[in-house]
Every structure is written in structure tokens, then in C-alpha cells.
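Presented as C-alpha cells, the chain that follows is alone, the form predicted alone.
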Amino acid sequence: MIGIAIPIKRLQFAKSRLAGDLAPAARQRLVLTLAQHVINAARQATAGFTMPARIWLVSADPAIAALAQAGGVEWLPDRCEELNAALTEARSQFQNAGVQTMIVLAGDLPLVTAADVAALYDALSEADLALAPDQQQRGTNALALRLPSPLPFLFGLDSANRHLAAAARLGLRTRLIMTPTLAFDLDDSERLRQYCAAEHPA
């Protein structure tokens, strides 16, 4: 079985870096739009998998729970409201449910495709960890793990290098997945402008 976790902050806190570009209500709508896109990509990918899959939205926000219900996916309440702790809990529950592969997708990937999700899964045929860095190759936009896995979740500053260093210490085989669509996360003003230009070309 495959488990896909999509962590999403509470709407009131999400996309705070865009506060100078968007009003709070607009930021919240953007978060929901991006999350729905990631859900759609995950669902399209899992339709082509030979193994059954579960998709969880990991969040403390009831609005995300409603989005999960409307989208036909599951909701895992984030009781800690800390990303790494929430993903550790999700991994534990996945393992208890017999999940053999865990994929983590950031909830703010406006260009991610089903092919990207499939590439993460396929990479585990020859690796224990597949990791997709952001455009600066510093953050982690997505990763996939064989379960059970001893790798700690280290999302935060310079997480791509920290994940890779931890994997090396543990002797895990790693593979980088680098595609423009996985690398593009909507996390600053410039990428917001790029996203809006793509969505609404002149």
C-alpha cells in the first residue's frame, strides 16, 4: 500500500510571506486552490498505481478537513501543529495500516503533476529515499520513503541538505528527483507573479 501525506498549515498562518502581496482572505483562497491542485495530482497518480493508495491531508484546520471530505481523501488532524512531528505521526499511522511506501507532497506546489508523483514512487525501486528539492536546491518540496524508515523528518531551513545528510549517516540509498514542476513552490512574491502570469496570461 502507498500513503501520500500532504501537510497544510492552518489557513490563518499559511503563506505569511505573501502578506505584502495578498490580503488574508486572498491568501487563504490561494492555499485552498493550491491544496486542491496537489490533491488532484496525487489522485491522478494513484489511479495508475498497481498498489492501493491512501491520501491524507495533514492539518489542524477544520477547513482543510472539509476540503479532504469534499475531495474524497482523508484528513489526519495535526495535534502538534509542528510539521515534522505531524509527519512522524502520519508515518506511524501509515505503518500501522500496512503502508509500504510514504510520499510527502508540500501543499503549495502549483505545477506538480501526476507524473511527478509517479516518479517519486518509481525511484524507490532503486532507493530508500527519493527527494525533490526546491528551485534553490535547499528546501524539500517532496520526498518518498520505503517503510519502515529510520529517517527523521527535518523540514525547515536547508531541509534538502539535512535530509540527505541524515540519509547518508543511516546508510540509506538516495535519489534526487529534479523536475521544473516539482521544484516550483509558491513561497515568495516573485513566484507568485510567475504563477499569476501563467494562470492569467496577457
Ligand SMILES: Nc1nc2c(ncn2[C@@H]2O[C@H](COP(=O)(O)OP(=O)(O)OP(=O)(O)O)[C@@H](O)[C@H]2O)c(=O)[nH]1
Given for the second form:
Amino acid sequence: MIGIAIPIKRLQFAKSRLAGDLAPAARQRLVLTLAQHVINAARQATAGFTMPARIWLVSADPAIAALAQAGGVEWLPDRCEELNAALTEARSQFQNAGVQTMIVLAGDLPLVTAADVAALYDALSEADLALAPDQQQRGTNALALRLPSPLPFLFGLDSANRHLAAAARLGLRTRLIMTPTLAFDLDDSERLRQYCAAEHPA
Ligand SMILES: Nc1nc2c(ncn2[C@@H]2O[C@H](COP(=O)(O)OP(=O)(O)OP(=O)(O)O)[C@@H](O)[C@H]2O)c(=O)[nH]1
Ligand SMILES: C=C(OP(=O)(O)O)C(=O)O
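Having seen the form predicted alone, could you give me the form predicted together with this ligand?
Expanding to the full complex; the earlier chain stays at the top.
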């Protein structure tokens, strides 16, 4: 079985780097819009998979639990409220649920497509880790792992290189998945400007 984890921070704390651009209510609306887009891409991708697949929103926020229910996906409570710990906990719950392939999709990818999700999964036919860096090739926007996996989650500063270095140390075969739609995450004022200019009113 394939398990897709979409981590989403509590709305009141999410997209803090956009605090100078958007009022809190607008930021929360943006987070929900972005999450819905990622859910849609994940659902469209899983519809095309031959293997069964489940999609979980990983979050401490009851509003995200409601979004999961409305969106026809599942909710996995985040009891850690730290991204790497939350994903580590999610991975062990995925394994208990019989998940053999874990895909992590950041919840803030406004352009991600079903083809991107499928590419992450397909890459595992010849790799142990598929990783999608952000546009600057510093962050990690998505990754796919075959379970069980010894790879620690190292999201945060320079996480793409840190994930790749850890994979190399562990002797894991890696594949980079670089598409414009997967590399675009909405993190800062400049990316918000690009997003709005492309007729996505925030
Ligand atoms: N469940 C969970 N998701 C998280 C956590 N931290 C970040 N995320 C999510 O992981 C994805 C990538 O994180 P960021 O790009 O840093 O998003 P963010 O944390 O909302 O943005 P900033 O507040 O500006 O750092 C987004 O979908 C976040 O909502 C966390 O502690 N728990
Ligand atoms: C947490 C991450 O997201 P961002 O770089 O957008 O903060 C990461 O890329 O590791």
C-alpha cells in the first residue's frame, strides 16, 4: 500500500514568513487553499495507481481534520508539533497500517500535479529515496521512501542537501525529481508575488 502524508502546521502558526504580506485571516485562507490543491493532486494521482493508496493530512489543527473529512482523505493527529518528529511518528503509524511506500508532500505546493506525485512513486523502482528540492535546491518539497527506511527526516534549513547526505551515508540510492510544478513552494514574499501574479488572488 502507498501512504501519502501531507503535513500542515496549525493554521495560527502557518506561513509565518508571510506575516508582513498577509493578515492572519488571509494567511489561514491561503494555507487552506494550498492544502486543498495538494489534496486534489494526491487524490488524482492515487486514482491512477494500481496499488491501494491512502492519503493523510498530518496536523494538530482540528480545522485540518475537518478539511480532511470534507476532502475525502484521512487525518493523522500531529502530537509533536515539530515537523520531523511528526513525520517520524507518522511513518511508524504508516508501517503499522501496512504502508510499504511513504510519500511526503508539503502542504504548500500550489502548482503540484498528479504527474509529480506519480513521478515520486515511479522513481522508487530504481531508488530508495526520491526527493524533490525547492526552486533554490535548498528545501525539500516532497520525498518518497520505501518502508521501512532508516532515513531520518531532516526538514528545516538546507534540508535537501541534508537528506541527500544522510541517504548517502546510509548507502541509499537516491533520485532527484525536479519539475517546475513540484519545485514551487509558497514560502516567502517573492513567491507570494509570483503566485498572485499568476492570477491566484491570495
Ligand atoms: N504537521 C506539521 N506540519 C508542519 C510543521 N511545520 C511545518 N509544517 C508543514 O510542512 C510544510 C512545509 O513547511 P513550511 O514551508 O516551513 O511552512 P510553514 O511552516 O507554514 O511556513 P513558516 O511558518 O513561514 O515557516 C507546510 O505544509 C507546513 O504547514 C509541524 O510542526 N507540524
Ligand atoms: C521545512 C521545509 O520547508 P521550507 O524550506 O519551505 O521551510 C524544508 O524544505 O525542509
